[in-house]
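A single chain, nothing else alongside it, follows as structure tokens in the form predicted alone.
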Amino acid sequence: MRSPVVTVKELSVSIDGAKILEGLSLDVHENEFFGIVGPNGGGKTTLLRVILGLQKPTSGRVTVFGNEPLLSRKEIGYVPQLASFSRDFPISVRDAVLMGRLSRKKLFRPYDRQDLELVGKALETVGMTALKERHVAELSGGEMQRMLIARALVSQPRLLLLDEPTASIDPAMKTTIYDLLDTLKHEMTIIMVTHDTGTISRHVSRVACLNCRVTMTTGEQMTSEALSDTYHYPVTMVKHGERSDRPLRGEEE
């Protein structure tokens, strides 16, 4: 068994009196591509914030690389939800990615050749080299998401956290992002929050179905029953290339 990168033991989180996570326990191992699915308000983003050291547990414990999350923050790359990133700031793609090096710099230390080389490599990895001088406001949703992944990669993380990286982008761009993550999983551990249950099961090693509490499955074993228990309403799994006469979620019988 590979070493655990993230260990969560009996984690509970309450915010303003509302219970967000309760008795959550799980391990994420080295070079694992780990998916988290669940309804809005189910605690997915809160769990990422705990791993980042931005949210304190009410009870229980979380360790990252064997340390408290705050002590391991430099080892973590984070890709936020697209809606949380402002396009209004007047900055180029290259300069936005370069900001990902700030966590590795001492205060007031200028960027150096290594920083610029790492930015070039990150842009090449995500297929954005040709767009490096473009203003971020001119990017499509998928291009913006790849830029945010590049910004996370320049910090040279050992753990990559992604919060809804394929939300609100077209299917073709989703495919390129999943292909990119399939490549990156050989270099680092990946934890991804998503609503994209139909696609994620083909890429991840395990899935946590999270709605305050957690149900663990492997990607291949994710079932309609597990998702229905998590979302608290009927969910039908549809495999690509297969037809089903059963009604999809939201359709009338």
The other form holds:
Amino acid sequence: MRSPVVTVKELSVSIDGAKILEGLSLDVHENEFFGIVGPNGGGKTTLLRVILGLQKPTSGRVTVFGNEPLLSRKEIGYVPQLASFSRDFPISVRDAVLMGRLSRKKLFRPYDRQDLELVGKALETVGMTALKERHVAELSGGEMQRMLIARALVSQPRLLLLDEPTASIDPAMKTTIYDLLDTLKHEMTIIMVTHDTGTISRHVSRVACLNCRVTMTTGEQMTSEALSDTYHYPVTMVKHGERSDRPLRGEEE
Amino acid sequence: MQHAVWAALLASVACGVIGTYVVVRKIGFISGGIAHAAFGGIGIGYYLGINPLLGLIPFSLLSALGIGLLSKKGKMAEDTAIGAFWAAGMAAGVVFIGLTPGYAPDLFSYLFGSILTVPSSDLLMIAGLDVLILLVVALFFNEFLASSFDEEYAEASGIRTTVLYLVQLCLIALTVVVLVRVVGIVMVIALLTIPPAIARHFSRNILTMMVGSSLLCLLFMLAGLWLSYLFNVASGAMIILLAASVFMIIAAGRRLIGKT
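What would the structure be for the form predicted in complex with the partner chain, rather than the form predicted alone?
And the full complex, kicking off with our chain again.
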């Protein structure tokens, strides 16, 4: 039995009086590729924020590598949603990725040669070495996502958290990102929030269907019924490469 | 005149560096609030019979911390906190000046600037504040960059973003003190936003944006000073009009050639 990397016990979170998560319990194990799906407002991003230590639980407990989330920050790489920063910020890809070293850097100390070497390696891993001097405003949606993954990887994390990394990008780039994550899952534990219910089932070992409460399933066993319960309306599973007469409403969200 | 050139040179350093953070963090309105609230400090300076700039420093710092804490920790809408401090500071200034016996001789120079009348003592104070501002920016450069670019990510990396934000607001407050003699508290917001906004169009990183913004600041101040002499009008207002005109021409030009 692999040891749990993330342990969530009876977690409840309320924000401004609104109940976001209620009585949530789950474990994520070492080198597992774990998916979280669910409707908007279902608590997916909140769960990631609790694991990152950015959101305090109302009740219950979360541990990361056996410690409080704040104490494990150095071990966590985080890929936020695109909307979390302004795209016209004057910064190059290399400098943006360098920020991933912040959790390892001491205050007042500049970045050193090792930091720069790790940035080079991370950019190579995501296939963006040629774009390192490019301004972030000049990146496509897919390139931006790969840059954010590089920023997370440069901190040499043991746990990688991704918040909808395949949103708003074309299918070819989506495949590239999934291929990259399939490679990375052998080196670290991955937790990924997504609306991409059709594709994720082929890549993850388990999925949490989250809508305030959680229903656990394996990727292969993720069914239309389980998703319908989570989304509270009929959802039809479409595996890529298959056809369906009905639209996948889970993906439309 | 020599003093005016020195004042322009020294003020443009703080203006370009801190103005860059104001623009990339989109906190121009907060800067305006801090600048206007600082009028209370000028009133206190007059009331106590000391150099109004000495009253301005603690008052603008307290206003910056008040606005920052209320909006970040007090769960109050940011514009509400700014509005309250903006009006209360101005009102405090009016009350203290009203309580001061006699006439407030240089009041207009603090409200609308008077770069030609900056005394040596104020130049020394501005130079000292420049050194302090540059030192703090150099120490926290990478942390400021991270929290300005992606605050949530910086926090997830263990950076104390609220503390950094408050430090940045305090630096804005000190820059207000530096710029008051040049353009006055009413128009400080323009110098903190227009030169960096123009410089951003031509900058690939935040350091070049700071340098470009400082050079533009200096150019606007010296050219505005010359134009004010030529047309015999107030220097502070001429500096701002010149900066705003260049900003609008560049914005229109970029739109015409298809760059927004």
